[in-house]
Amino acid sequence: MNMIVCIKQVIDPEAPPASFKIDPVGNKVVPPQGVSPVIDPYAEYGVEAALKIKDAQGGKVTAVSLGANQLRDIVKKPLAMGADELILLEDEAFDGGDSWSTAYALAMAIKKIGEYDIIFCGREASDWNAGQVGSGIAEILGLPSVTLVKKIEPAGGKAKLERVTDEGYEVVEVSLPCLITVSNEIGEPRYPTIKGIMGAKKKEPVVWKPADIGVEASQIGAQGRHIKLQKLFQPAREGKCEMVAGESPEEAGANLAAKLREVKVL
């Protein structure tokens, strides 16, 4: 089995929300000082979904990662998981782009990479939570697709797919190649040993520029958007506190209700 799975470095979705500050001018998020970028979490569900086949059934797994200024030590996270491989797509014209041509740059990247059974994505990043980057892949490259996967079974070119539903799950199977989105239904990640740590330290990821898969500036990142972002901001909270008194607690008891159908909660 021949497995690819997107990945993405993301701003840490567990840093203090005191910590988030918002540039205005360029309608995006400042990076937190002293916080470490992390791989998105839903990313590593895709890695560890692949990295469950291959144990079972042998094959490769490589990581795709879209970005500008991606630190090593942070992207190699799936090679130390125990990924094979790690392509990054690395170029300021990659930068700053929306579902659209974000997608379309992993696309064109899938398909230099060329033989593939089953493609992974989270089922949305902690970013932007848009959930929209994997079934664009799949659309581009003309695959059927399935997501909120929890369980995986492929055989005979085929996989027998267990589909998370608000009421359950249902049962699916589908041919290969596919893409697949998948969340925490699939089972924690692994831990990295020491061993694929010191393994990740020594493997260097491959590094694509846009002309290495054929696309052109205008069709990615900030220039190849379909979406305008009008403005990005911090909503204001708010909160107000009014103590409802009573000379005992009957009478302030009735004085909350009294106050309750004043502002029309009851």
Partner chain sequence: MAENKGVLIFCETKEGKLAAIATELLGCGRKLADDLGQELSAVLVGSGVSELAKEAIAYGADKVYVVDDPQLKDYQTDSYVSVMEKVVGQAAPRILLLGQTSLGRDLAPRLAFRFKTAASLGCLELAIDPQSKLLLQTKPVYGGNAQAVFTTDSFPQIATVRAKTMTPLEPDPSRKGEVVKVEAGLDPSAVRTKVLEKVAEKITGIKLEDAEVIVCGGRGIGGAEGFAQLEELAKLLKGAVGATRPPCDNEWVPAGAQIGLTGKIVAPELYIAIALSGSSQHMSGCSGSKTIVAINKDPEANIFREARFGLVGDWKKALPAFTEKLKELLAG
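Any chance you could show the form predicted together with the partner chain after that form predicted alone?
A single chain, with no partners or molecules, comes next.
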């Protein structure tokens, strides 16, 4: 079983909300000081999904990450968790993309890798929460896709999947090769072992430039965008919280109930 997992480096979504700052002129997020970036947590579920299959029936797991200035210690995490290979699409030209330019570059890289049975993506990424790259790669490569998957059992050129729905879940059979986006219900991603970390240190990622995957600068990154960001803002919310007090916590509790009734929230 040949598996490819798409990952990326992001600003740590668990960083304190107060550290989150926007540059309103550039319509950009200012990376918080002293907070190290991480692998997108949604993508980590994808790594975990692939490694579960590798555990059960063997296979090769290749992680592919796209971006500029990728910190090796961060993006090597899938290797430390148990992936076999890491390919970095790394160039300034890849920067500033949207779902379109990202899916296109990843699809072309996957084409170059050539052999695959399952491609994994997170259900979305924690920065832009776009939720489209997985489906986009499948569309570009002409593959079947199943999204929001929480369980995968490949067998005989097919895979039996559980897909999370609004009502519960459904069991879906899909022909391979296919693309799967993974939901958090797949289970917590494993921690890298010491052995894994040591192994990852010795492994160098393969770096591909746009020309290596046969794409033009106009098709990727900021130039390849199909959607325009008009404005990025932080909704104002500070200072509107009305505090309800009391002589004791009990009294405050009762006062809060009275307050909610008074303002007809209840």
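Numbering follows the first chain given and starts at 1. Superpose the two forms; the largest set of C-alphas matching within 1.5 Å is the rigid core. The structure presented is a predicted model; accordingly, all values stated were derived computationally and were not measured.
Residue 12 is not among the residues whose C-alpha shifts by 2 Å or more between the two forms once the rigid core is aligned; its shift stays under 2 Å.
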